[in-house]
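This document opens with one chain alone, in structure tokens, the form predicted alone.
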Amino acid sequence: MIGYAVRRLLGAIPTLFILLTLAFALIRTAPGGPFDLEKQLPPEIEANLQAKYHLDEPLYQQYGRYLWDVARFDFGPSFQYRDLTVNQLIADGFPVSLRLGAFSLLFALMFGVPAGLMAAFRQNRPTDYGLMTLAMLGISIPNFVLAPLLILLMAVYNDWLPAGGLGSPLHYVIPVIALGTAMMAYVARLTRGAMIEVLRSNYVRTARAKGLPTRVILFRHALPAALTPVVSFMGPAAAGIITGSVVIETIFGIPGLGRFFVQGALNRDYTLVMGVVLFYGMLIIVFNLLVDLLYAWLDPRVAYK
């Protein structure tokens, strides 16, 4: 499994270097610059600028410089920050970002997981109509829509919640509930497919048959089988819950790295949305490696060698 866990990660090198090729184009080729402010900068200033960050080389040169930093894991300067590189900008924001992540996560899982589970047992019935019903509207409507509408109940008209920025643990309740329910609604629609049909499979009428416990059954041999779909959907959408934070960020005002992801967009700070976008696809990498790993815990046929 060692082997193929370094295969993989060697096989990614490919694809960060499409990714971090795309990036600088799309980038390069936006409109505006860094240093294109309200004021127009006398033109000795800007022309010292853009010698400081060597921007007033031929775009082959800058790439090849940046790629030489990011083989060094030197993402650069940040343009907008001032005497802040852009690695220090991801270790300030990417934990915040993680922990509002993680607790999405977990939030999903906590309530997707046992909601699919209901529904499996309860198959055609109201209990089961009820909660894929909920699960639809859970997919159906966008975080940025539901979160004004999270802070509307529960800020601004009952004041349960605090609204928006970070402080205690009570403010990140509205925000994880705005991230985590989309992904909680896929997650109890994959439980809920998955265990209908493990349920009436061979080995569990097997179990049934020689008289084992229903809650054996259920725990020791359905349950790992039925979750082995949501554990391969769980990678992709890890890494899109924290990507997916930006919009969250932003509404609520947190101090995360989609907040500086957004910032450096609209302020053109190139090396800071390269470093942003080249670590996310290290993060998609990594999680989707982690979940073929765990598949192959919860799964003995699967084997990677």
Second form
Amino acid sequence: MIGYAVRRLLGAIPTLFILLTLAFALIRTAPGGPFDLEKQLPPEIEANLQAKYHLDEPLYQQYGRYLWDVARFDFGPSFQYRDLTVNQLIADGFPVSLRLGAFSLLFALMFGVPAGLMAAFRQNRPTDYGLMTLAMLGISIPNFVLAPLLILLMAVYNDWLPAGGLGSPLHYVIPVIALGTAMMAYVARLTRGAMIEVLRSNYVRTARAKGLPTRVILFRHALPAALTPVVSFMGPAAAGIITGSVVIETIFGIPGLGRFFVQGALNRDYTLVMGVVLFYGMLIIVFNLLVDLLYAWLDPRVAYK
Amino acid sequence: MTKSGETLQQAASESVKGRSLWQDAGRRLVKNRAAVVSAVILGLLVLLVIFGPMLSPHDYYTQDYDAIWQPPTLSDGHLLGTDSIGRDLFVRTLAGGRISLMIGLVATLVSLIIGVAYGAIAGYFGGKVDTVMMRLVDILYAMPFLFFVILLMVFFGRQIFLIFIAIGAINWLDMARIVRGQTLSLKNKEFVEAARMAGASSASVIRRHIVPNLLGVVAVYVTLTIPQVILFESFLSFLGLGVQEPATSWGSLVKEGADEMSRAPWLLVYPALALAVTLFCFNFIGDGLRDALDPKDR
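Moving on from the form predicted alone, please list the structure of the form predicted in complex with its partner chain.
Let us now look at the entire complex, which starts with that chain.
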């Protein structure tokens, strides 16, 4: 299994290489530069800036330099936040984004799995239809619509929760609901579908035939099998959270990586944007690997060699 | 159900009337109340979006200085109120809907054409062609496209044309994978063999026999892609990277509404409602269509 993991990580290197090259090409062919300010800089200062960030070198040399730096996990200095390196910015922003994402994931699982199980036990009855309609609603309301509606309801009309920033645990409530709801709905639908299938399977019938109590059948025999699709959904879910956090962090003014990215793009902060894209690329690769390993652990029929 | 199936059915229909897969699916779909209701609502919404602006005395860009920040009212024709510079929200919501729906349809069409062609070719030829083509798809899959689209929009300006390309370029990947899988299982069927033996070229086998048999899967996927695309465009517009003023889309309207929500909540609520209802209906229809074409889990 360790061999498998190592090979997967090595196999990701070409992908990251292509990602880096595409991002580099896109950013450098774009019109406008990081030092295009409202007022024109004196030429000698501009030349100094260019030299400091090696922007005066030929493009292929800059590309080679960047590649070499990234190979050593050094994303370079930020163009906009002059005193900080991109590594420092990522180290600042990532824990914030991670906490937001982890809470949202937890929220989605905590409510999505029980809802899916309940719907499966009451298949084609009002409970099932009700829950699945709610789930469809959850999938259909985009997070950037849900977020302002929740703020309107809970922070503007009623003074229940704070609307922005990250001062206290309460500040997390609205962003987590906004980010986690769609995922919760997906989890509920997946759990329901898998549970229905499992409940019809032969081994559950056997368990029932030998007289096991329903509680044992459901929770010891059926549930682990029904959760495997949910586990494999975690890969796309993580990508969804990353995407979602870009807009959620912007709405709530949360100083996470997603907001750094949007601001970096608007400010043409080349290194920051590249750093965040690459960091997210690596993150998704590692996360998908973890999900696959977890999947193999849960489902003994799957073996990675 | 298949080309050869149809001719067989024609022969059989003289004695027993057969039922095609599509008739069967149609029956099941009509029985699915959620899908039917969604289709009706969506149909009405589309009609409203197309013809609604003609019924209103206002247009989507003119500023009515006598009615700034006006809440929804029946008296002067501002049915859903006006925004901070006096533009009519009812007409703006419909105009935004035109753009959102159009982007949804066109970008889905782009990804449909690329995805079906790519997937059918890879699946049909198999072997090395397939390996290389699918390896490329795998690599593209790992790209955080959202970030590329944001960069594209920031650096090259916010043109609708670019939005189409960007969204279409992302969505064809899923389509190609699904189509390839189906093609792999189809190409060894007897009717394909028969066509090949009768001397049909690869191109005509793909066009006449493979693609028509993919329609079921593709139809389901298309109805589920349209809402994704609309969502994605709204997402870009919400970040200020999509459709530009004075044109508008549901995403931009939601953004404007979110900025002013404590002062003028109607600016947020109505566009949000239009967007959510549309996505809801598309998702329900797509689900219904899938259950109708593949009823094993019901």
